[in-house]
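In the form predicted alone, a lone chain appears below as structure tokens.
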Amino acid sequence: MSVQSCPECAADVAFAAPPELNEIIECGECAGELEVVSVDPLIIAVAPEAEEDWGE
């Protein structure tokens, strides 16, 4: 199992499995998504804001 801090509160932030690259998970203390930014070596990453996409 992989332990990493969450960027936003510095809560452990465990995975049972490995992870996958960008796989946008949640934390368990403060509710921010995150994002797996790499696997090797993993680091995680508060996730980006989803863009409004006005059809253009």
The other form holds:
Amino acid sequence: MSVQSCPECAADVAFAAPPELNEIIECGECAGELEVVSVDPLIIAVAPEAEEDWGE
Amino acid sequence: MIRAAIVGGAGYIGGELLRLLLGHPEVEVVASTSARLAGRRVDGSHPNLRGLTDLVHSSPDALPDCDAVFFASSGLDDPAQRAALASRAKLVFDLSADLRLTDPALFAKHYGAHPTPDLLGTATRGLPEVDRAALRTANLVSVPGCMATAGILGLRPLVEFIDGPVTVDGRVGSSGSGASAGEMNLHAERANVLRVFAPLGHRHQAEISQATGLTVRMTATGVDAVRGVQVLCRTQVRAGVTETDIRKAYRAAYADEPFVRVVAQKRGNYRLPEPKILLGSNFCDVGFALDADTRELLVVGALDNLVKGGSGNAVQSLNIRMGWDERLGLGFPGLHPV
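Let me have the form predicted together with the partner chain next, following on from the form predicted alone.
Next comes the full complex, and the chain you just saw is listed first.
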């Protein structure tokens, strides 16, 4: 099992299955959405917020 | 299996003790006393217990010898009777405010002169997250107040970061006023209120100060709820303190605690501690928000005033004292939606 530190709150974030690139996971402590930006080495980052384009 | 009795079993705290202890696998409830309702069935005062017990409230004078007695009401008006009742059991758990403060002068300031001040300082505080080691051998336990518990659990791990006084804004449901009907508790007077009943110097500030060493000022407001406590604690932190520092401190204090959860989330409907989802449970949720630029820290604590704020803390303390699993009888997780 891979364990990374949440970039938002530093809590441990565990992957039960092998992580996949661009996979979105949720931190159990701060509930922040995190994105797998690299698999080897494993790197996670705060996922970008969905932005509202107001139909433009 | 131990034999337990409740003094003042007709009130709301007494009712919660009965609910928890009747479901406890290692406890037999042998008596519930009520001077007002002696001879009346317990499930008359606590209808949620119908079918679970045939117990009848007894006169305090008829309290039998037992292993543990829980005081769910104050004994200050008759210290001799209180002493006689306490002598019926080896273990005494006092859920009233009678023994919470150790300084007689401070007690007098908030509650009036104590009739037996020598008792102050003789009890072990019944807050398992802070007092677990002492509770293992304690024969006299004083359970903290509900808002004090939420404030202490929220603030204590962060004491080293705090720079200055703490202003606590406590909000509490109507059951915090007890089961004695006064005019202020008539539905017509109580419904829909946001009543600032203690604008300054609420008595629980003394308990929070005693447990944390912080200077605490406290306001309390009655809100339109039956159960539940939420405290907002505002203060300043030292320069350089970060959100990560605070989260690490909470993790160090509570990662292994069965009944304290850190709730400070980035999304969802319940981002900070909210009593609504804790009703009936023994959880205390603590959370925070930090403005690193202004060094302003808001700590939030929430719990059910009748459970973690009283009866649940007492039962958890009993479990520790007896060497049982702390969670025995306290497994209810709360309801959602409610």
